[in-house]
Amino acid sequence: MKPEVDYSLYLCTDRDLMTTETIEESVELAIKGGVTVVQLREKNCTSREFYEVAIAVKCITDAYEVPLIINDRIDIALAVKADGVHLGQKDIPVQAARDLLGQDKIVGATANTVESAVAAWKSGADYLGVGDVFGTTTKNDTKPVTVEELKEIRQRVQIPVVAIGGIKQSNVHLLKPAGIDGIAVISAIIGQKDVRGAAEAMLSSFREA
């Protein structure tokens, strides 16, 4: 059965930015600080390494009952029995992923226009990651999305919308008019010396906004 998900504070991992020695430590501290969803992103490792890291991270997310989403790799998601997968616009279609994963898994999709958001929703996506809202250093092929566009996307689809892209404690309040369901954060949590404290502050700022 597909889990009920709170998308308020969605963590994306990036081993190049983390201040801890291991991804597992970073993820556990972030969850203790209030992270509600974890997406494991491993762009520069072998499939075997990705699998082994995913197994280790899943032990932590399972212990705290936090959903684990695998970025891009449906094979890894299936192999470790993750809660779902997140697909970029150049990955396989949402419907194809659904056919492989079944109805009980989460399929998230990236969108940066109203058209792509509606298309992903109608194809069966469970949630949308929408951005780049404030500029990001982790990707170089993103398209800026204004708060007004974010608001329109939120109004046009009937699934949760998570904003991503350069979100910090200092600018999260600017997203309030959009009425989104959550924020996706990378460096503003795992790139901080106090990972747990950073997560607590981000969640508090989002919920206040």
Contents of the next structure:
2 protein chains.
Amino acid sequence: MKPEVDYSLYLCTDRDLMTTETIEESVELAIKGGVTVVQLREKNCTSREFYEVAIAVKCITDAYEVPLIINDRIDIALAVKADGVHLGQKDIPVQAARDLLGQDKIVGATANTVESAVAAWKSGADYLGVGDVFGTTTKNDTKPVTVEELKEIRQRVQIPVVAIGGIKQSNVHLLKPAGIDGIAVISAIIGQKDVRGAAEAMLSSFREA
Amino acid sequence: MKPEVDYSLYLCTDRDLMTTETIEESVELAIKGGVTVVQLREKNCTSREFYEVAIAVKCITDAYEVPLIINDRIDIALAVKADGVHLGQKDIPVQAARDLLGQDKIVGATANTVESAVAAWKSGADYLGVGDVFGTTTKNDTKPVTVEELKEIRQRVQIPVVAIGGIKQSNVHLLKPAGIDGIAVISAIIGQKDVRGAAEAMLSSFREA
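Would you generate the structure of this protein in the form predicted together with a further copy of the same chain, following the form predicted on its own above?
To see the whole picture, the full complex is given below, headed by that same chain.
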């Protein structure tokens, strides 16, 4: 059965930004700080390395009963029995991923406009990652999404919406009017010296907002 | 059921070396020239592009009833219903791939020593790509495999062995003593102006050898 996911604080990993030795350490600290879902994202390693780090991270997420989502690679998600995948607009289409993963796995999709959000929802996505909301340090090929657009997306789709892109403790409150289900964070958690403290602070800020 | 494959002339694609506009054109010409199995190999494109070109190439290979093998990406192979995958030593392990693909799909593996060949066979590979035999223009991280080693591999494993790496019409005959099942070719087919003619010549040279 598809797991019930609390999308409040959605961590995306990034090897290049992390302050710990290993991704597993960053993930464990972030989960201790309150991260509710983890997406493992690897863009510059071999399939074998991705597979191996996915197995290692899965041990951590399993121990804390936090869902693990794999970015892009459906085969890695299947091989390590992750909870699902997250698909960008340059990845395999949502419908094709659903055919491979079935109804028990989570398929998340990226959207950066109201139209693409509605399209991804209609193709069967389980949740949306919408952004870039504030400009981001990790991607620069996406057009900013305004809080008004985020709100419209939230109203038009019947799946959880997670905002992504440059979200920090100082700007989380700006997202409040959109009524979103969670925030996706990379550098504001994984790039901090105190990963656990950063996650705690982000979660409080989101819940207060 | 797993298809019976004639490995005699195994084409690996390479976008950067091809002389036609599209990969589909190269593949079709090569098949007309006698290629017996096609491996689609994409290293520098998005998953969406790989998926789309795999669908396009699958139309060609299906039309000519030639098996299509996908390099590395098990998810792309599953999504386009290819006949199998080819896994390098930096890809997902053979056993993990077999678990995802089942017994009806082909899982090929790269080996460059007698030990790695025997290990890949024991892990359940359906065939081996062994090389680099003559030095190659498309990879430079592999150690040359001698004809004697190729022969020893051929004798020690009970699956087809395909030699790869720098194979040209002028050197195919040197592989004769190894008793291999086929030759894998990239530039000597796909990098030629007359792709079909090159494939015809390579197949004759291999069959005569």
